[in-house]
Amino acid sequence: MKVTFPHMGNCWPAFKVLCTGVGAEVYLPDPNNVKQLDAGLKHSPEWVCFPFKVTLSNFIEALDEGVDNLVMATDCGPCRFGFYYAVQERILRDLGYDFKMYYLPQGDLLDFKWIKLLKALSEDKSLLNYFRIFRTARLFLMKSQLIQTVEKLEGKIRCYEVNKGDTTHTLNKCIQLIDDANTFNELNKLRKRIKNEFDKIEINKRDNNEILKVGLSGEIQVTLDPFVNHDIKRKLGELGCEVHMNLSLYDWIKHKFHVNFHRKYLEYLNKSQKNIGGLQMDIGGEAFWVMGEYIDYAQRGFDGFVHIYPFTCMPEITAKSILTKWYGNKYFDIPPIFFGFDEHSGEAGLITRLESYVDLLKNKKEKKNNGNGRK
């Protein structure tokens, strides 16, 4: 059996794992590219938001390698993801593809519904498949969390780098070694070896004053995809960002076998704030959590948020409009910018807003140090 599945940046080696793990044979998506993107595009109802059309195209693009099956995710909560796996599975039908559309139900990882998947991509029906489903899955859990490991540690360093670059050319080193890796023994040495990779950068320690420490949070497909975001988290680091972003295809996991405990930290954030509008429930996206995040930096004396998401994503517009106001009104002292992603935006105009909003943070962060900071 032949699959595929959306790709989203740096998660394939995740994900590959997951099919490979069961016997499956993968079709690895090219890297979200302008010119793939043109077929999502074409087919995509055009108020849709843009992780819709951009897994559209990686369906695509491999159905017309001959792949004929496909892996959807889909959750149940109130945001549109809940349905992609069902327009996109009429969309493809009705230009013509032949294929089976299998889809990965993640709103409760913990009512196990993901084993039927996992069987359904096996070839091998027998009880003793229970033992390799769960091998993969302790695969899949273990991939995630490394390449956790290396966008925390990619984010954090890059701002220190003395040769342009390096910070990319290692975290994109750090992924094919976790891709290669399929024995537990092969990536628990991972784990050091990652560590090591990021220490041969050459770094220019400077202090603490200069540095910028910046959260980045948003939607999870627009955040963690480099393409859709038009790499906003490396053009923040090659400005003098030390970037903290806690949204990973791990973090996501640990959500949804509800043993997240910094994601229910960020809830009761979120939650003790309802006097000024904070959010008492999840309402779609990540919006329930970016808002949480965005107190917690604030209390911990960061120096920005940027807040990105697919345009027209509602539940992340509502946290956008109370942030806007949370910060308006003098409630928390660190000032947030937002981007909003689909296929009309340019990077010229991104790079001089990331550029001036980073000048606004260094003139704010140098009052404050004179002791001229904002009450």
Given for the second form:
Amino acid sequence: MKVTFPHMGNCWPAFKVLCTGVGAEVYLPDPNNVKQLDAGLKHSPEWVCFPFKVTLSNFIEALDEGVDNLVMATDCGPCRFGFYYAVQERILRDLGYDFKMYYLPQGDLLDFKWIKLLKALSEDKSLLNYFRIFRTARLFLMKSQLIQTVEKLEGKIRCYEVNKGDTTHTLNKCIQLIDDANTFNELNKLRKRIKNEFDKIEINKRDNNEILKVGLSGEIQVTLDPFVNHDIKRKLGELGCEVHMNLSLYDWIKHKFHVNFHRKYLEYLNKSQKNIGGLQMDIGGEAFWVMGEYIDYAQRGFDGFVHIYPFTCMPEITAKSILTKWYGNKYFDIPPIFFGFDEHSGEAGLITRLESYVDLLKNKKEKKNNGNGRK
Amino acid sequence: MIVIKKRIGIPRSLLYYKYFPLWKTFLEELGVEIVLSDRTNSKIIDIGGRYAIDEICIPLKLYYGHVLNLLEKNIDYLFVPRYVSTTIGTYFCPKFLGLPDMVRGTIDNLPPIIEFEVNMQKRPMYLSAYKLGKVLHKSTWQIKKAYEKAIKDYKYFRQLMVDGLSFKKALNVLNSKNRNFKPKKKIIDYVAKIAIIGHGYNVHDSFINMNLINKLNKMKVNVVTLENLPLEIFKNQTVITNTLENYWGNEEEILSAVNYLFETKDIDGIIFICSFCCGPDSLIDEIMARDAKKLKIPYIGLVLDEHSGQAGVITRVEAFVDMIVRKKNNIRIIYKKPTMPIGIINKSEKEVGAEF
Ligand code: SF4
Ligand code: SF4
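What would the structure be for the form predicted in complex with the partner chain, given that what you showed me was the form predicted alone?
Entire complex below, previous chain first.
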């Protein structure tokens, strides 16, 4: 059985092992690119959120290659994500493709509905299969954890690199290593190896006062996929910002297993700001935690906060409205910047805005440093 | 002793167009005075648009406008409901879920906000009402009585609309306290029967939809809104595909209504009104348009935004009505000629349908 799944940045090794682990063959769509996107744009509803269009184009590419099993994650509300697979199935069928759509219910992973998917993907029907399924799930978790490690290191190290491009190179290398390792033992060893690889990057440690610390957060697909967000993380790094990002696939999975205590803390932060409009409940997307992150970063004295989301994304726009006002009213002293992405967002505009934002942060920091010096 | 009633402001926007009768009776029975914001006008759109960030959907921009309008009216409390879900397994759009937070977070100098959280996932409706009543310092007995009356009134109101009244007229009847009103069935000659489907705040707010219903009436079109359809059709959850049940509360009604119309075919055309940048509508519009095309029922989606020119929308609607009328006459003529083999009728119908 040949299956495919849509891309979400560097997360593909984890999704891949989920399919190969139970014995399915995987077709990996090309990393998202402009050409591929065309097909998705043509057949998507006009102003649906961007991830819909991107994932649809992944599927179209795979179907054209002759794959006939698609896997898509889904949710149970309140946002549009839960509708993705159904509407996509409808669109693709109307286009005349013949395929089977599998969906991965991830609204609450503790209900173990995902086992059903894995069972359906493997053709083996024996009882022994359950061992395979749990082994696969564990491999998936380990891989996604490693990917998280890599991505975190990447964000923090890039601004110090001496030779431009080293970090990106190491990142790609590590992702490949994660994909190649397929036993627990190998993966355990990789943990050290990844650290070593990043240690090898030649760096130029600068004074703490010079480096800008920036938090990055936003809707998950946009934040994790460098094609969709025009590689904003790299751009920030190259402009001299240390990028901190807690969001990752692993973070999300942990949350869905109800063991993500960092997110619980963020929720608490949000709720404690009730008087000035902290969100009181999860309204879909990442809005609840994005706002928590903002408060957290502000309290930890970060210099900036970047919030990215797909254009028209409902929860994130709610968060954006409130955050804009918070900074305007000086409740928190950390300037946020917002980027909405869709097929029309150009790279040039993004760079200009980022540059002026970083300048602003620099000035602010200088003033603060000088002020401290005088005291 | 003069009892000074507390003045509670309710923005005439969003779920006002659905649940206002319920809130009104409940709050009035609890002895508060209700202050409504003005009807939507260009000033409200203006200040709302200036206050909100660009990307937000117009209904929310209007909400800002209405709240700001209320702030000028000397109110003691502001009523901002948080509708999360009204049946188990459904949710409202994320913006409703965060509405009180958004208002609190973005508007300065607010009076205290009265939140009315309806979340069937967590607690039944009457407990939400109880909580609201307690905020106003009322006794359990008073709350119980008010709640029962409110539910009764709301049911009566819905029945009035099922009997064919428009939102505004039904509200007037409710205000008149006459509980034996029987709407007369007017028999008028109409050229087509068209359903206007969409969120209440788009369909019943005649300013934002450019008085569409009246304009259609003038074209001798019999207009049906989803509230005019029988109540039973909203009971079951709509199925999108065999693996997905719809989970949006507002869209549930829209989908049920449209499916009902698709099934009975008792309609000549469907106009779906949605606002630019609306999340849920972007997807269900796609589904309904595809279904309509398959069933060859004329269907257009009208997208409203604050810059949408009157003229453009009206031309589109006129063309749509013309097309329907032409199609109806066409079919009738063909029907009168029994010599025509049936296959050809289908074919010509297909061509008409292909315009959409
Ligand atoms: S969170 Fe945003 S991107 Fe995701 S489904 Fe909702 S609207 Fe779309
Ligand atoms: S349902 Fe659509 S129009 Fe209504 S608030 Fe949500 S996004 Fe806006």
